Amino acid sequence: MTNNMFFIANWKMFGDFKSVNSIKKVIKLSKDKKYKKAKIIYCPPYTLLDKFFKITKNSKIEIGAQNCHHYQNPGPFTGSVNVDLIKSIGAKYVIIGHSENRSSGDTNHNINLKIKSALKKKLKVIFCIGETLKEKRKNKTNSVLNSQIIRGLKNIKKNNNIIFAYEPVWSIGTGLVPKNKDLKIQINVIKKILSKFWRLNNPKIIYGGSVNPKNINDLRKISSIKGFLVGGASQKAKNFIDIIKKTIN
């Protein structure tokens, strides 16, 4: 996963069979060599997993999951989807703690259990932290992105497969950013505590939370941030490809 940017885009709970056709304009896009160290990766809902990678198998775009249930082998639990499962249809990414499903009861030990579970079974990880607006307000991003990054990889040794994404809570979906040097700053920290905690001084770290075509050229001017794990903008392929074009530019 080396020298490459990273335009991740997560669909959330939208899209129908129809709007995968939506996506063959990123598909020629990801043909094209001018934008070759652009990695391109969907994650659709699980619904859509299957037609997703039929449409895109000719291309280098690649195939993620929203999330997935830690436990391992088939079991009794209704509407969960496993690591297995989740392979079994042609992807290779799994999103693990997504601020939208940590607010839902997800842990820090249960997406620990999780990013384990993916790991064993060579799925890549995209590992979501960052602070609510309440933390923020009382200067705790630090001890909360500390906090989650020690428990959520307790006893996983170093491993490439994973990406971090800084995802302040406060910025997904309201049209927030933080400004460009706090953001630096916290990207900063993500890597000492990574560094400190796990040795790992070259992490692949990317940044979500509102990643629009306006507000881009700003965001791309950090050289610390790897990529972008995209929501709503990354659901029309016109707004989606000019955030691609405009970053690798």
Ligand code: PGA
Second form
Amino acid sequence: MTNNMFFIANWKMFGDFKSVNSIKKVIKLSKDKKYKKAKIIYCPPYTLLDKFFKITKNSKIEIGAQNCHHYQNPGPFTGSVNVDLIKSIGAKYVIIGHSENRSSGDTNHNINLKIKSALKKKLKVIFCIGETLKEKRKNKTNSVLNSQIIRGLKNIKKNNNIIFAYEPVWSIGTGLVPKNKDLKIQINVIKKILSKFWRLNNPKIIYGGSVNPKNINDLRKISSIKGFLVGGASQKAKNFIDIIKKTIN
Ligand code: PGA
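The block above covers the form predicted alone; next, return the form predicted together with the ligand.
Next comes the full complex, this chain leading.
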């Protein structure tokens, strides 16, 4: 177990060719010894993966895709990208199970196939799990997490190539963040599920949902959280740098 902290930038459907240059400041920070614990991963839209790969080539920053098709071979899937295509561009990671994709059709079964396909091709997986507001209000958070994990990992052998991103759906893009005491409880629940189901005792669990330069001061205090999946605030280098600096300092 390393004490690395993950800072994963999820640019979603934002960013044009010019915006790639804005990450030069983050590249500079990644070369500073003071921040060597920071494992920075950029997940831009597919259209920018190549540009991101080239601009970060001589740094420790790594690149990931935001989703993939579960089918491994080339195929007639208009608009889709599989893990081979993602790998061929130099990406090392792929986000799977993001709630924005679950809400547009990704099922636990489908997510399971995607994770299998990514691991088979040696891509690391950022596996998103989390409850909706409705589920939270009905006290279903733990059972939702349980089924997302168990179904998502079905027939997959224990391994260290998955980062578990706990993202309560109600906190994504809303400015709402769980209280530290509640977040600690949920991280523990995830740990327990993984230790029971997979006998995995040191899972890499990160948090995502409205992380910003202000609330990071509180979030960083939770030692069981090994990093952050940052959406909106990662699009401005200044904010992303602030988040990294405040966490590591
Ligand atoms: P947000 O997005 O930081 O904009 O809430 C996080 C995510 O969706 O991964």
